[in-house]
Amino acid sequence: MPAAAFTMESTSTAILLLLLALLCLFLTLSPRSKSRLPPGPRPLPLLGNLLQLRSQNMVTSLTKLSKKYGSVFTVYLGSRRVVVLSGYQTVKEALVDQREEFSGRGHYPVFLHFTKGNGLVFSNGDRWKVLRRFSIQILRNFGMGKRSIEERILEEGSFLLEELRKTEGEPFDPKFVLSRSVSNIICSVLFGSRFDYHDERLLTITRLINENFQIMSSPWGEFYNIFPSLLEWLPGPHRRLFQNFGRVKDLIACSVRDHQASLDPSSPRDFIDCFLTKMAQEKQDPLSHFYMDTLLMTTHNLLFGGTETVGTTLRYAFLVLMKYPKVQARVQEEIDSVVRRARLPALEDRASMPYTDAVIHEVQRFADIIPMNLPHRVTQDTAFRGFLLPKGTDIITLLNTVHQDPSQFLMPQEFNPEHFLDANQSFKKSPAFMPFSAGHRQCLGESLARMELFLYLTAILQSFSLQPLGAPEDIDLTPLSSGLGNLPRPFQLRLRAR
């Protein structure tokens, strides 16, 4: 009897899978009167274009497909249809010239599983517009892009330098001390104060965020985004993602409860206080977007973005400066000439330090921390480059092809600060510089990140020289993995006091 039941269950499962495959094939091949989709590789039922996306990372696969199908093409991630945009001109036409039509947030299962479409980064429609407008205003009120936030970064930079001096020239991995220091900046805005570098809350936040960024940038993260329903049933590191997300959310919730107990609406201390006050003001409005889960998700979005990307960029900068010691030496010469040693570098020095500014921009271009951007979505039926994209179509913009576009950068595959310098060695902007994306979904923490990168890197190079443990030419700048992010390979270095 059990064997017969097992056979019947197996037969039923096989029939169900066959019916699903036929339905998927019908939907894939049936004509669409409303849309004129770009070309692309022919998908298989259920699997989509998995066979064309078999390389070590999806960024490489999609970049190769763009060479065959052009700068606008269609792929299927499982059964989900996605239009991919490649190259500076194409991405710019979408995100900048047609910014309203491409302003939706696309499907990203790894985050959707946790956020359920809530929070600042992964919401859509009126909720996203309201949360973005509110967040921008509050972050500005707490100094984003102003002198007051610069003072916080300089203060945190001093704590970081003190921690780095404790290495006393011995080899160490800079990953976690950089993450803790960078995270403290956004923590001071969100929670009202910085943490000691050995505070258990800060250590937990940075560890969990670092681990999640690494998993999401691995093949496991990519596979989950293609087949989320399947991976719900399979073991693997992707399962830690949601445990980690939940633990960070619990830490934020604990801080929110502390804020509620001591809230003074007339004197908000930080982002959480402002959000709680807004929640109270709109408590009777059934259509309000300000409620507890939105606060938790929005705070998590800001904490994740404010911790990981700048810390990862700084680690790439360390690797690049050790591999090219002449570049490091020239940056230090400029620091010594403009700032000298009596004070820390300040933001106003940047205008007088074109080479340093160019190096930082080139690190961001070359490292390409978020190579595929977060997915966009067209908010209406959209005519684009001779095609008609139906409302709700998800869009992947390959920022790596923007940053490596030979029409915009002379030697796109090489690290070369001259990409951001003119003939007179003055700093030169590039419209193809998009590490923070572009258009309506451009990262609202851009001004903070730019300040952090300049002030941190110049303060460190003013006090120390970065020394590799081996030969500079042996340093490998290729990413350890590439999915959501390009992750630098683990390394150690020595700091020599100057």
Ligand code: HEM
Given for the second form:
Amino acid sequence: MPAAAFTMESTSTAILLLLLALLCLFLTLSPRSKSRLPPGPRPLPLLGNLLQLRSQNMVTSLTKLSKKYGSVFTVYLGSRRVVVLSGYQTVKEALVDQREEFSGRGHYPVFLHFTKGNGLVFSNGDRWKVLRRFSIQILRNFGMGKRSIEERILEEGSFLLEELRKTEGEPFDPKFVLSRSVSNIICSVLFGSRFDYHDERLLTITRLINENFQIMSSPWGEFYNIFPSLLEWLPGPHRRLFQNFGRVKDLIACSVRDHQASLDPSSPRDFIDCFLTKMAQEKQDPLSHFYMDTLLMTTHNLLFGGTETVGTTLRYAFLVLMKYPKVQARVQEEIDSVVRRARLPALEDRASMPYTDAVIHEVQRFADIIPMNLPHRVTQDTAFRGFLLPKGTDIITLLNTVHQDPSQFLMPQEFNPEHFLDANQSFKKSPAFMPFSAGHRQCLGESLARMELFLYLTAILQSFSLQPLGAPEDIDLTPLSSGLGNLPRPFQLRLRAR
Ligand code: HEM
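So that was the form predicted alone. Now I'd like the form predicted together with this ligand, please.
Up next: the whole complex, starting with the chain shown before.
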């Protein structure tokens, strides 16, 4: 190419890029005429508020910004505008008092790229409503049927205890055995049966989901969510996210094919059977939300939601109970006096075990495993605290600031079960307990998760004492990394049979 032509071409490319940057700047900075946006740090074109967000993880940076700009403020993740809410009162006003307006699902590039909005967690509008209602109904049916969810959890808990006994007091890392066991409960609802702990499918599911939760809680995961198009071009662990998701999806697709081959609509065995039956019923309806991709993605969502969250909370509970042996001993005393040793703890015991209930709540508050919630979106122009948020604005609710709100918890930075006990040592609810979020998008696995946490922890502590390998006071409860999740640091422990 002649030099003159080359120079002209580079000049026009530069002009084009400049115009594009100016356009982005204009779109980023100009408030929509109707909106009155909350204040926030001044964004740079294309980069948004990267400079204010880059020094630490996002949750720490946003929490710091809330101290400067107040409980409602605006930030730009790249060129995407997001309104951030912090503190109990503000988050409650949005998610609970204005639940309808704040019920949209915000943009989450990692998940959106994979699900294309087909699964229930990352869908919006009618599709979300239909899939959510359907999933809740099916989960309920399987919980209240012949083999109730409690029975399933107790059965799975016994398999777990058997596996734990095999450690014979030797040090081990509880991570995978806990997630395999927890995952099996949702697997049995979705696929109709549990897996053996050495089954390749279960090992693959838990390993890949765990790895993805880890990547999404790392700077790579956060960076992908700010600059998805840029990261598409860069090497890094974020690339494994989609391979891993894809492999879990293939496993689900394989199970769906088996289900199709043996389906009897008059006696559905599990979630997949119910979904396939609904698909067949609505086959002629071009607007139906029941089709292969919504089946695969919704199953995928439930598997992801049902595996990593409870497993992570249990690991945090182990760490906390080892760091505070007196708390562990008091829970064991309560188990011994209410349940004794002849049978496993059951859900009906919970009402007579206020201390244990308070400890589990406090673990969830303190561990705060989804610190920024999943992103929400306002479904219409929304007046909120003197601002006007235009329809479609993405909202981050900082659940960490709710759980550490000093107006709600006496010593928010400390682990203290008294936060959930009244003067008579009876269990005391707190409206600021929001690990499952609140409002229309509230976690639909909450009741299942709460049953699992209670039944697993009490069964384990009935049979074993948890012993750290080092001094309890050296246990570090600060998360290893924070992003989508707060991840506890890896650890080993010994189980001493009681
Ligand atoms: C300790 C355990 C768990 C925690 C802390 C947790 C937390 C959360 C949070 C914070 C959300 C976002 C809510 C929002 O957008 O406002 C959520 C949503 C969700 N969770 Fe959970 N979860 C847990 C267990 C489970 C389990 C066991 C399941 C599976 C049955 C599950 C399924 C879901 C689903 C499907 C959604 C999406 C709801 C929607 O968008 O309508 N979760 N969860």
